[in-house]
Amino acid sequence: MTARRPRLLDRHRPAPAALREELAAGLLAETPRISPKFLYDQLGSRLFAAITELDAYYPTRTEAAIFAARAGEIAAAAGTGCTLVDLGAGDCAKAASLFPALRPARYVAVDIAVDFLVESLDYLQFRHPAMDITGLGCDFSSRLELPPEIGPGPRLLFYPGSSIGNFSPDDAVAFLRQARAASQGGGLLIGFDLVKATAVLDRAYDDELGVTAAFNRNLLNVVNRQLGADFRVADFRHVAFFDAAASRIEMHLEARADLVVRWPGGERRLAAGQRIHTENSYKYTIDGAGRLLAAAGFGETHWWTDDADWFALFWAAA
């Protein structure tokens, strides 16, 4: 018998010119910036997977503890036998940990890093040979639109980790409205990182081993390939800190000395100490997360936290 293979729908084929335009516009902005979506090339995806293994990075293991302790309650709220759509699936491990409880009829893994996704799905299909598994390569950060090939609703959209924190609150509401529509009458299972001691947050995004620094600085290699720029990774250091007023972690790349970065058709001068903004990660309270979901039009919600109230998992009905 021929082994079942996961299906791949590769919709992540942005025009190179559009990517170059986006990157150049960000670098030439008054406060230079690079979208965090560019963090996740194949190496970046592997580095992020390594970050989740660090003692300093609490979100992954804390969320996993909620999954383990509350799996039955999660399934009771969200239902079983659904089409499970995993947004930003990565190595698919988080969703797979919920398979025994949710018993999905179909699993759809969505990620921008297509090559990494293919490797993950091959292994997942080996472990679950009877499951209908589909990979969808796409950038859903600007618009979440699921193709009809993934099957009809209702769907349970799964958005774990603190990924919703990468959006500003206004942009998060807009994204969650799209998620509600994409669920086709199903629901959303989503993780929110909660406000906590600044020292805990700072260490999570600037670990002692420098893995997060490598993840952030690898972004310059991506820009060099996509834009034809001449960034030297050694010229920049990783900076991450919690801005309490904005309730967000900020990540930056800081120039170690005065320098000029060039690419075909443009250049950017940076003074020593000047920063390129690469990522935000907003932190929420339970009430704040609930208000965000309500503003996006979701109805009934259930939520679970760990014993220390560091992380919350919400289910919201569409």
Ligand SMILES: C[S@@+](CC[C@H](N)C(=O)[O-])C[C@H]1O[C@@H](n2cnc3c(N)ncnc32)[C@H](O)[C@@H]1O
Given for the second form:
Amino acid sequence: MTARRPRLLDRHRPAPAALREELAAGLLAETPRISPKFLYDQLGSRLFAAITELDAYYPTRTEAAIFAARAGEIAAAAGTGCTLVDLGAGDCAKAASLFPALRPARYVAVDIAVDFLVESLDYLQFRHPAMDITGLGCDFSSRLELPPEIGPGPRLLFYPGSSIGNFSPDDAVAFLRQARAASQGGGLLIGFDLVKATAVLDRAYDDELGVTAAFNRNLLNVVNRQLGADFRVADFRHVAFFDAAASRIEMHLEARADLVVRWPGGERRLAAGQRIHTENSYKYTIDGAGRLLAAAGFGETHWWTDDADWFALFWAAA
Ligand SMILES: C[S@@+](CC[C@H](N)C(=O)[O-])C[C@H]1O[C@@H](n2cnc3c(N)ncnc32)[C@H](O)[C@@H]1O
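Having looked at the form predicted alone, could you now put up the form predicted in complex with this ligand?
After this comes the whole thing, all chains and molecules, with the earlier chain placed first.
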């Protein structure tokens, strides 16, 4: 008997010229920026998995503790036997931890990092030989649409880890509206990182080992490859801090000296101390998260937190 293989639908085939245009436009903007979606090449995906192991990075273990403590209630709210669609699946570990409670009929893992996704799914299929598993390579930052090949709804969309915080609140509502439509009458299971002491937040995004710094600075290697730029990673330092007024963590790459970055057809001068903005991570209150889901058109919700109220998991009916 041959072993079952996960099915791959690779819809992430960006035109190299379009990627170069997007990267150059960001670097030439008044406040230079690089989209966080470029963080996840093969090394970046592995560095993110390492971040989730850090003591300083509380979101992963706190969310996992909520899953473990509330698995029965989560399954009662969300239902069992669903098509489980994991948005930004990464190593798929979180969804897999819910398999015993949710007993999905089908698992669809969606991610922009297609090679890393394939590796993760091969391992997952090995551990769950009977499970119907599909990988969907796509970039959902501009539009979330699920192809009919993944099977009919209703679907349970899974968006853990507070990845929703990478969108501005307005863009988050727009994304959640698309998620609601894509669930075809199902629901959404989503993690929100909650506002807490600034020192806890700052440490989670700037750990002593420098793993998050490596994750952020690796972005320059990605830009060098995709755009043909000549960034020297050593010329940049990782900066991350909580902006309480905006209720978000900001990540930046700061030039250590006056320098010029060049690529075919363009260049950008940066003064010492000038920053390239690479990621935001918005932090919510329970009420704020509920309002976001309501603004996106979701109906009934249930939510669970940990003892310290550091993280919240919401289920919302489409
Ligand atoms: C912060 S990691 C979360 C991984 C995992 N879900 C977790 O919670 O630990 C974000 C994941 O989303 C993927 N991702 C980021 N931007 C994306 C985009 N625009 N479209 C699809 N996937 C994206 C990344 O490759 C990465 O696997």
